[in-house]
Amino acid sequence: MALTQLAVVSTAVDILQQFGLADLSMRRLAKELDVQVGALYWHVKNKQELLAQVAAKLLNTPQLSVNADDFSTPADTILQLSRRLYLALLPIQDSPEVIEVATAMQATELSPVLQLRELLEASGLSAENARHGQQLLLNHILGSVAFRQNLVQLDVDAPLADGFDWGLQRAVAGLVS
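Structure block, one chain, the form predicted on its own:
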């Protein structure tokens, strides 16, 4: 079977989900695909680009898209999209780090992240303030996911309510009035 970009990214997602980011090396990926490491670079420039593509595969799913017409206010739409992002990333080991790399690279393929900014702009924020609001919400989502994942890894008994939704509601209320 010929090596494709889809196979490279899908296998990288599988490694991330099963073993975490620490085990997602180009060597490990090549071994899983039964190819030489150099063959991977025909499909991705470097590990950062690979992580951006992994992030896109994790986020660009129908479950993460929201239709603003389904909600009574822009704030409700933003809340729902943020909650969906949180719940989608929670079971995937090290997903906050992967999404952070992709957003730092200004990856344009992250549909839900771009939709957050569009919703903030549609609610009346300037383009610049919408970018800042998008970053604020992403920091809260990714930080909350990382916190919850750390509790699980450390086997710490913690209440199910970790303050994510409370903080999210306050952040959105401050952004969209």
Contents of the next structure:
2 protein chains.
Amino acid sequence: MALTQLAVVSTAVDILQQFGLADLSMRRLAKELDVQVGALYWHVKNKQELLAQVAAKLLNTPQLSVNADDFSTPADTILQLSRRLYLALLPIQDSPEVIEVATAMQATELSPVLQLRELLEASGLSAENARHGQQLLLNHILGSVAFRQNLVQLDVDAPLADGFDWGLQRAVAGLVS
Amino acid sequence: MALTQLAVVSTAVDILQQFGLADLSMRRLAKELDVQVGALYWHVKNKQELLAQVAAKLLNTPQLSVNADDFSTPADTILQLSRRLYLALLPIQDSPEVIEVATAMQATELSPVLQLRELLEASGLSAENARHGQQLLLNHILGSVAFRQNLVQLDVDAPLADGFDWGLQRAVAGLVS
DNA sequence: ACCTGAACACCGTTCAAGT
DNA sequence: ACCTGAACACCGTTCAAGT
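One more: the block was the form predicted on its own; return the form predicted in complex with the DNA.
Now the complete complex, all chains and molecules, led by this one.
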């Protein structure tokens, strides 16, 4: 396999899924690709940019989009998209950190996050308030995933009712009403 | 100054405030205290525990508590406490990460976070739902602080209306109503 | 009891030099 | 154009040995 940017990012995703962010080092990545560390820097600018591309690969998938026509109300569509995001990120170790790096750099577009804002605007919010609502929902999704993943790490047996969905419903109720 | 646990934690807080989490390494901390790295491990178990104590020192201050009697409604009291937390954490570089470590270990009690739950319960929520509401608000506070701090880092001039307060109001409205 | 010295096993990033 | 080899300046943690 030729060492391309795609190969670097894909292997990074693999390491993240299997071992978590702590094991996703440039050196470990190089080893996995049978290449010297410096070689990676020909294909990615630095680790931050790599993580942003990893985040994009995780989120920019058709699995993570909703069709507004499939739901009765805009609020329902927002709920469904939020739940899909939560459930998609939950099994990926340290995914919240990775997504935060990507949104912080705003170098890459994360389409489900964009869709969240569009749905809020479609439900009657101003462009500005839709942005703020997007922030509230994203904060809750990422924060809840991080909290849940920390519980697993501490061997606390995770209850099904982890409060994400209840909080989500109250937040959406507060946003569109 | 004798090397005590208090001295170690206090110096850690200083480094965090002045230079951020990236500079708060055990080695840097040892240098600041004119001591070898290994000496620190006599006073703190590891870096995680140190960060938890740093978080406690940051949050367990009388500045960050509210008197419910000072406000007309429970919702107002919750809003005020949330705003105080946000404003207190904002000037401290990378404070959300530090608080997250502390809450993840749940080794130390962070009193403003506890008070948030108490206020939610006082406003009529069940014990369980108060916990979930606490989670929603904490997610929004920490997420908004992290987002704002990332903007500063990228030299984007921060607008006064950063959306924290609007999102907070909608969340609280959704929670207690 | 408390600290030093030194090691172990790592990091991200850069860059001359090779092909 | 793409990669190697090697360096630079760091990490957290442990532990025999000193006082």
